[in-house]
Structure formats: C-alpha cells, structure tokens
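Presented as structure tokens, the chain that follows is alone, the form predicted on its own.
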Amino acid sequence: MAQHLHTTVIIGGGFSGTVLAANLLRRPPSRAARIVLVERSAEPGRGVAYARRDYPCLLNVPVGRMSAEPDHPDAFLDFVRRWHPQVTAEDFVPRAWYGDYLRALLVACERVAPPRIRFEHMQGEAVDVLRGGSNLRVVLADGSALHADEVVLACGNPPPAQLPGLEAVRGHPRYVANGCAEGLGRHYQGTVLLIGTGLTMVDVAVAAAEHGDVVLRAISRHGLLPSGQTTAGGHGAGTEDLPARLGDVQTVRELLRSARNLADEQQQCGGDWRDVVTAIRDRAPKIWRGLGLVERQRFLRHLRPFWDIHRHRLPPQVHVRLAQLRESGHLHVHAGRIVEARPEGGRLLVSWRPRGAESAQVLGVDWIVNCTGPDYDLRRSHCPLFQSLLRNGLALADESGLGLKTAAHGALVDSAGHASRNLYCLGPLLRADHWESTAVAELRTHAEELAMHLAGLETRWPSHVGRLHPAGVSAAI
C-alpha cells in the first residue's frame, strides 16, 4: 500500500497562490509532502493582473517596491535590470514583466526544493471543496478530483458585480461584462461608455485610445479618478512616527480628522499626503479591526470613494496620459449612475441620471464595458466554487460584503463561527479582516507567515534561503 504524502492544495496561480507556493518550495515542512497548483491557465504567476496583453499596462508602485520576497527588497529590480540595465527604482514597469519575475520565481524555488518535496502545477478550475472527515477533497470542472490534508484558496479578485439596469444587454457582443479581464485586449470603435472611474477604466480608456480613434465616457456615482503617484521614491524626511501620531482611532470621524491633520502638517512643512496614506496603510488591519460593524458600514458608505483614489494611485506617466486624454476630448467624465441600456438600431442606449440631477439623460454609445472593479460581496458571486463553500457552510461571507470571514493566518470561519484547521485564504479575499489586502507589500507577508504555518515553523526565514539569483533565470523580458 503506497504510503500517504501529506498534501497542499493550493488554489489560484496568480500573485497569491504562485508567492506561497515559492515559499513552501524554498523552506518546506520537514516531512515528506504535495504541493499541488491549480491554475486555469498554463502559465502559473500572471492571473488577471500580470497577463501577456496587446497594450502594455504599467505597474501602479515602482519596480524598487514590488519585491515578491519581504527578505530581499530588490529582487524584482534585480531580475528586470538583467535585461534592462538602465531601470532605476522609482521606474514603472510593464505589469508582464512582473509576470515573468514570479513565474522564474517559482521556477527558483522549486530548483532548490529537496527531494522529499514533490511539486505539482495541475491546469484546471476547482468547483468544490467538500469534507471527507478530517481531510479535503478538491472537485476540478472535468469531474476529476485531489485529497487534501490542506486547502488554501489563493483565487485573486472576484469578477465585477452584475449591475443592475443592464439585464437587456447582458450577452450582447458589444456589452464587455469585466473591463479587467476582457476590456484591454479589444479594438473599440466609436463611443465607449466606461462605467466606474477607478483604475480599471484608466487602463481601459489609455489602452483604448491607443487602439483607434474613439470617444470614452465614463461614468461613476462620484466621478472621482485616481490620483498620481509621486515622483520622489520611498518615504519623505521625518514621517517615521506618522502612523504613531495618527492616535487610537475608533471611529471613522475620528480617523477623517486625523488623516486631514497630519494631510495639512506634512504639505506645510513641504511633505507629501501620500506620506499619510502610508502610515494609515501601515495601520490598517489594527484600526479596521477596532472599528465596529456600524462604522465600518458607514466608511463604506461614505468615505471608501476617496480613500481609493487617494490609496490606487497610478504612475505619473499614466497620470498625465489621462489628462491629455481629458483635454483632447477623447474622454469625458461624469458623476452619476446609470438606469438602464438597451439595444437598439445597432447601437446601445444608455438612460443615466447625473449626480443631483432629478430627470435622466439619454446616451448612444458602440460599446459598454463595465470597470467597476472586483466585488467582493460573495453572497452575490456566480463561482461554482464560492456558491459550493457557502451553501456547505464551510465558509461565511462577510456581513459587509468584503470577502471571507477569517481567523488566525487566514483560517476560514464556517457557518458555525469556527475556525478551519485546515482550510485557508490568502489574497484580497481577507479584506474583511484586514481591509489592505491588494497589494504586494501586505500579501507577501501573508504568503510567508502563512507558508511558515502550513510548514510548522515559528520563526522567520533567514534572508539568504531560497533567494531568486539572476543567474538561474531562465525567462526573458
């Protein structure tokens, strides 16, 4: 009788799934064990975010702080100045790139993974997770199926909601239901009409403007865009104790008078703002955890429009590129919200009410992409999978629609407020327990405090073990 081999599932190839992966591979658990991938597509490490695409979208943080491994703070400028000596720092590179950088990362570690350590990338979409006892069983869409002793859902960004007022042309070839993923990668002609104003329909709208001769109209309920990034790298001088100065907040005024406050002290002093949003990022899981549910609520509600723009912010290239694209009239922006589209005479209209408007506006567009962004409100997901762990109950959304309720190095919380010893989150899902859960700098450490978990250890990794040296990649970029 074959002997067992303790298995992880990991599920998700993109920053997430790929990051945990590489980290059990260079520290692993001392006994014999699986690690298996499930990826849909072929190339683990790129997911939505870091894929091949016609137009070059750039990263929005700098090449000089998007290190994937917390210990070596370079090895993304590293691995890029291989091919491209002349990258500094403070450049923003094309988001492929970094694609490639946690492909060869990957590829690293498992090099240097020791025998006992078998490594599995298996191309497939899971749409179940079901409980056989103490261990897991993870269902793929072919039918086929993986035993698990863990399972750690590493699935990156839910798709955007299904807005309401737009059923008429859902499956209409000219309606593209998720900017993110389908929107870069189409020739528009013609009117386009952008809903929502953040980041997705900033690379939508410049990576349409290279594409042909169109004109883009965004709208959104406050019509904010995104703010630039600085051009100055790192930390400006003397906002070491920023996050110290923001005081114990408990309340969403509170913490709105404070931001405001140490805002105003910074530019006064010739400081930058975006110092401020960095020491409350900094913060962020310890106020959001001391936030009640009712002011949660209320940030929301109220505030989570502004601290997007000022938190997702986009290179300065990019920045200017907007505003060309602004005065040109290639792109118009409104606050408002849309009531309804319908299909009619080949092209698609659109009745919209401007912001503080009483009566609707009609508008005749060629195409409608939707760039809200993801939803994490999983009680309205259409994922096999999610439907599946919340209909089983072993797992519980979040009562504020931010993604999975979570406990200790991402545990899932099922129905009955219990935490999983043996089923996992890892990436924007844990939002609702620490609200900065997007980007780079929070999720490599999540990977590697959970990775440490999973593998029994109680301490940090030395900085020197499973180090990725440009030597021993092989991608090019």
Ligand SMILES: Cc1cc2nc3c(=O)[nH]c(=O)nc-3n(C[C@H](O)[C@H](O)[C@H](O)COP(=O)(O)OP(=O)(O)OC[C@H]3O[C@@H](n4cnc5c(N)ncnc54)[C@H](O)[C@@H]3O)c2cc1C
Contents of the next structure:
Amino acid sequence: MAQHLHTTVIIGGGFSGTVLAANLLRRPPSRAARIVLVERSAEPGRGVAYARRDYPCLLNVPVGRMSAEPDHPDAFLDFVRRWHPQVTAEDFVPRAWYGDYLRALLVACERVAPPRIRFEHMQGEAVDVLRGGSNLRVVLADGSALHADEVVLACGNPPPAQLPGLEAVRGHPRYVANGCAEGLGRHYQGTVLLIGTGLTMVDVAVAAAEHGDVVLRAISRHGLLPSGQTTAGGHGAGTEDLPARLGDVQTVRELLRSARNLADEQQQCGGDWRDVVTAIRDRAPKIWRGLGLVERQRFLRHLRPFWDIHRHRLPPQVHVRLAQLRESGHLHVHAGRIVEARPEGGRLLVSWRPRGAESAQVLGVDWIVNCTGPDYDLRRSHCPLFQSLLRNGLALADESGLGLKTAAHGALVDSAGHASRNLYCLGPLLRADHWESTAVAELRTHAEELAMHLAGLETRWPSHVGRLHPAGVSAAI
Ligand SMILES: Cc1cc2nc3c(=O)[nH]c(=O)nc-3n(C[C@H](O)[C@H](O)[C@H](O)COP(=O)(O)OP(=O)(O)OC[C@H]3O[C@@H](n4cnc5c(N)ncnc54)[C@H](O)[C@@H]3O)c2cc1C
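So the form predicted on its own is up there; where is the form predicted in complex with the named molecule?
To see the whole picture, the full complex is given below, headed by that same chain.
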C-alpha cells in the first residue's frame, strides 16, 4: 500500500502562495511531505501585481525594500543588479522584474529542498474545500480533487464590487469591470471614465494616455489622489522612536490627533511625514486589534480614504506624470458619485452627482473602467470557493467587510467561532485581523511565520540558516 504523504495544498500562486512555498522548501518539515501549489495561470509567482504587461508599470516601492526574504533584505536588489548593475536601492523598477525574481526564488528553493520534500505546481482553479473528519479535499474546476492534510488560501485580492447603477452596462464591451486585472494594455479612444482615484486609476490613466488619444475623467467620493513617494524615503535618522511616540491610541480620534502632531513635528525638523505613516504601519495590527468593532467601523467610514492616499503612494516619476496629465487637460479629477450609466447611440451615458451638489450631471463617454479596487466583503463574493467555504461554515466573513475572520498564523475561524487546525489564509484577506496585509513588507513576514508554523518550527530561525546566495536565485532563471 502506498505510504501516505503529508500534503499541504496552497491555493493561489501569486506573491503570498509562492513565498510560502519557497519558505517551506528551504526550511522544510522533518517528515516526508508533498507541497502542491494550485494556481489558475501557467506561471506561478507573478499573481496579478507582477504579471508581464504591454505597459511597463513600476513597483510602488523602491528595489531596496522589496526583498521577499525578511532575513536577506537586499535579495531583490542583488537579483536586479545581475542584469542591471546601475540600479540602486532607491530606484523604482518594472513590476514584471519582481515577478521574474519570485519565479527564480521558487525554482532556487526547489533545488535546495531535500529529496523527502515533493513540490508540484498544479495549474487549475480550486472551487471548493471539503472537510471529512480531520482531512480536507480540494476540488478543482475540472472535477478532479486533491487530498490535503492542510490547506492555505492565498487567493489574493478579490475583484472590485459590482457597482450599483451600472447594471445596464455590465457585460457591455466598453465597460471594464476590473480595472486592475483587465484595464491595462487596452487601446482606449475618446473619453474614458475611470471610477475610483487610487493606484489602479493611476495605472490605467498613465497607460491609456501612452497608448491612445484620450480624455480621462476620474471620479471618486472625495476625488483624492495618492501621494508620491520620496526617492530617499523611509526610516531616515531620528525616526526609530516614532512608533513609541505615537502613544497608546485607543480611538480613531486619538490616532488621528497623534498622527497629525507627529507629522507636524517631523516636517518642522526637516523630516518626512511618510515616516509617521510607516510608524503607524509597523504598529498597525496592535492598534487595529485594540480599536474594537465600533472604532474600526468609524475608521472605515471617515478616515479610510485619507489613510489610503497617504499610505499607498506613487513612484516619483509616476507622480510627476500624473500632474502633467492634469495640467495638459488629459485627466480631470472629480469628487462625486455615479448615479447610473446606460448605453445610448454608440456611447455610454453616465449620470453623476458632484460632491455637495443637489442635482446630477450627464456625461457621454466611450469607455467606463471600474478602478474602485478590491471588494473585501466576501458576503457578496461571486467566487465559488469563498461562497462554498462560507456556506459550509468552514470560514466566517468579517462583519466589517474586511475578508475572513482569522486567528493566530492566519487559521480560519469557522462559523462556530473555532480556529481551524489545518485551514489557513495568507495575503490581503487577513485584513480583518491585521489591517495592513496588502504589501510585500507585511506579506513576506506572514508567509515566513506560517511556513515555520506548518513545518513545526515555532521560533524565528537565526538569520544565517536557509539563506540563499543571490547567485542561487539568479542561476535558477
Ligand atoms: C497592481 C498592483 C501593484 C502592486 N504593487 C505593489 C508594490 O509595488 N509593492 C508592494 O509591496 N505591493 C504591491 N502590491 C500589493 C500586492 O497585493 C502584494 O504585493 C502581493 O502581490 C499580493 O500577492 P497575493 O499572492 O496575496 O495575491 P495575488 O497577486 O492576487 O495572487 C493571487 C493568486 O491566486 C490565484 N488564485 C486566486 N483564486 C484561485 C483559485 N480559486 N484557484 C487557483 N488559483 C487562484 C490567482 O490566479 C493569483 O495568481 C500591488 C498590488 C497590485 C494589485
């Protein structure tokens, strides 16, 4: 009889799933084990963010802060420099390069894994996870199924919400329902309405202006645009004590007051307000958990758009390009709400109400692109996997609409309120518990900690253990 091999199934091969698999391969459990990475696309490693695209979008974070390995902070810089020796730690490079790095990291980790560890990439879509006793079964869209001793959901950001009032244009060839996944690389012509004014809108606007003769109109509730990064950015001198100086904040009002005071003090002594944002980010999980439901909901209602534009920033060159597009009249930014949209006479007619106005205005456009960003409220998800997990009680949606309820190590909390012992989540759906769970800085730590937990290693490894020489990663290409 074939020996049972302890099997870990990771659903989703973007950054989170790939880095988890890489960590498990280079610091594996002591028993024989099988690690299966189930990913829709043929190329694990890239996910949505680091895919190859017609338009070379830049990373929003400088090279020197994008290592996927917490114990090797220059790993990505070393990787890039093998092909582009002139690149410095402060540079912003194309996102696809980061996908190349993640793919190389995975291959390199496969090579150093001991023979008792079997790794497989399985192309397919997971549509269900079923529990039978302590075992799990992952069902794929083609009807096949995989036995699993443990499953990690690393499915990334959910698609944007289906916006009310846009029912009549849904399915229309010139309505793009997910700007992040489908909005780049299209050859837009005429007037393009971008709904949302965050990072996705900027990506789509800059690429559209490069490819076609367009007038862009971007609308969001507040009409706020993301701030720019500074080239030197992050953790300058005199910033080490900022997290402590934030104080013991218990309410949203205290958080706002403390953040404003610190930002003013930083600016007055020649510092940068961005360091205050970084300090809040470093303490985010603790602050978030301490706020409680009512305060969290207050934050989401009133502060979120302001936090987002300061926290999610643009590379300096993209920030400059955005200003040029506005000055040249190619991009107009409005604060307001979309009331409805419908096709008429070959165009799309959009009724929208400017912020503070009593009556709506009508705008004729040639394209509409939904750039509102991920909808983390899984109670309205159309994804079969999440629908089933919630229906069967294996997962519980967060009541504030921020992904899934989770416990230590990202263990899913079920409908009875119990933390699972073998079903985990990794990536942006951990927002309910961490708030900051979107970018590489947080996700690489979550991936490393979950890998150690799954491998039965509860303490942090010393930094020299399991570190890959950059040549190992580069040679894997
Ligand atoms: C456009 C963009 C740019 C970004 N730029 C930066 C940046 O510069 N710096 C930074 O730190 N962060 C950036 N981020 C944040 C980003 O969210 C994280 O860095 C990281 O890429 C998230 O990885 P993930 O694996 O959790 O999600 P994703 O990258 O979305 O990967 C999820 C993967 O799961 C697969 N999948 C989903 N469901 C299933 C299923 N049921 N079955 C099989 N496969 C499935 C998908 O195909 C996908 O490949 C960016 C995000 C976006 C969207």
